[in-house]
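Read the single chain below, which is given as structure tokens and is the form predicted alone.
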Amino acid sequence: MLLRSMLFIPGDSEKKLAKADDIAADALILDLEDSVVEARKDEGRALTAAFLKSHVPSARKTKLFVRINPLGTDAPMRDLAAVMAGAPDGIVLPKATGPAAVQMLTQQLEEHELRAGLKHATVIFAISGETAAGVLATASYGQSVLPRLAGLTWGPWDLAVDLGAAGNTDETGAFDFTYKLAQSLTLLAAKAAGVQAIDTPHTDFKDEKKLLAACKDLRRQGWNGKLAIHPAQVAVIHEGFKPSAEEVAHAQQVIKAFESPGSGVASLDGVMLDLPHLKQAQRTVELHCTG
């Protein structure tokens, strides 16, 4: 389940939910948290539950996730009680403070699945980098047994609020060091845990050129995908996470160079190659075939 793009849709927007079937994102995140004001939480739960039930798993064109409210109040419990009968493919856990939060959610999901008679295990995507505690706990994901954890992402805006910061970027528009650190720790934690690393949204949804460049750079670093906040971003994200024709051609040459049996090294155009180069090439070809 490679998720290059995960698009947020407000769970209380009947208009936007009605257009969801036309969106080619790898996953849709029906949001019950930040994009839904408190006065409309119940309306959001009802609309999200109805949408899920009208899109049975066997007929879904894309994965359907639900972002619940943060643990610590009765809000996420009410979210799960409303939506789990609709068999969401996954739950997005905001402001995750570490593996213990994922384990707590896992127990709740097991109870709801049993009650609803669901036969599949609902996966969890944790937003680990939205609080100071969450960022500091990222290293623990790779040391924990979390069979439902499928991905990690981060959120620089909530993190800035948690830190009491006036902003999270410098005069050039680049993230300050603290937020770059949170981003890097999220990537490392995801890879250590063997799950997907999904980057935070690009908020300027009209700047497709900058988004494309960012996605290409993210793929180069090892990220698997990116969150989206506007349908127009989906195609750009997919393009950015697709290897170029030149990269694919080079990768195929590298793979061919290792075809001689019994050799752990090879050469190509005067450059010595070893097994990490082969693995990178195989990954590039795999991504090309997936896209």
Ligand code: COA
Given for the second form:
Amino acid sequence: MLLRSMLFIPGDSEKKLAKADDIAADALILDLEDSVVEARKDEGRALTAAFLKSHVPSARKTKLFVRINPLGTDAPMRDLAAVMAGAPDGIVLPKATGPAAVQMLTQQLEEHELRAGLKHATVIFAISGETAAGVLATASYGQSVLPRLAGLTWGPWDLAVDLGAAGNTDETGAFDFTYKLAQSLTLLAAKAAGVQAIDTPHTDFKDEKKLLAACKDLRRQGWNGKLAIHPAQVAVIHEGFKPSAEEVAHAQQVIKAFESPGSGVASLDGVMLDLPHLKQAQRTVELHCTG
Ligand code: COA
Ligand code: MG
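Now that the form predicted alone has been shown, please provide the structure of the form predicted together with ligand COA.
Once more the chain from above appears, this time first in line as the rest of the complex follows.
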């Protein structure tokens, strides 16, 4: 499942849901959590369920995820009861406390799928770094058997609230160390678990230049994609997660340098290349072909 861009749409917004068909994101996240006020949760559930039912899996152009409310109250159970018959492709679990929470959600999903006669296994996308406990548990995703886990992300704003922090950036606008740690753990854990590493959204949605630069830098680091909050961010994210023409040309040269059989090393422009360079080059070409 290619997930470069995942766009949030508040699940109670008829107006924004009506725009969904024109948005070429890899996935849409119909949100029932933080973008929906308590008094409108039921309205959000009903609208989201209706949206899913009007977009049956075989006719979907984009994957449809639903962000439920955090486990621990009856709200997420009510969310699942409302939306599972609509066969979402995945569920986003906010404020995830660790692998046990993903396993608990897996059981719930299995029951709903059986009841609704669904033909596919709903995947889970966990927002791991959104609470102090969640950040500390992030490393353990890589050591757990979680066949439904499709990706991990993190959330610096909820984390700041959980820490009682007045802010999460320094005077230059860069995330403080604690948040960089949460971000880095998310990347490491996702890779250890063999799932997609998706960065938190860029909330300054008018600043497309900064978003593009951020996406290029994230891809260089190994991230697979970035969450989006505004439709205009989707194309920018796709552009940022695409290797540049120079990178592809260089990767092709690296692959060529290994074409003569029998040696595990090669040289290109006076630089030694061995297996990791070849693997990196192959990945760049693969990304270029799929993106
Ligand atoms: N999904 C679908 N349509 C969206 C959208 C979204 N996430 N964000 C904006 N739009 C629509 C708007 O309704 C607007 O439609 P219109 O031209 O018919 O009025 C159009 O795109 C342009 O939007 P714009 O005026 O630039 O932004 P806005 O001020 O209306 O909305 C936000 C800004 C941030 C409130 C909005 O983008 C949003 O709701 N984002 C998702 C927030 C969310 O889910 N957060 C939770 C996870 S962090
Ligand atoms: Mg939140």
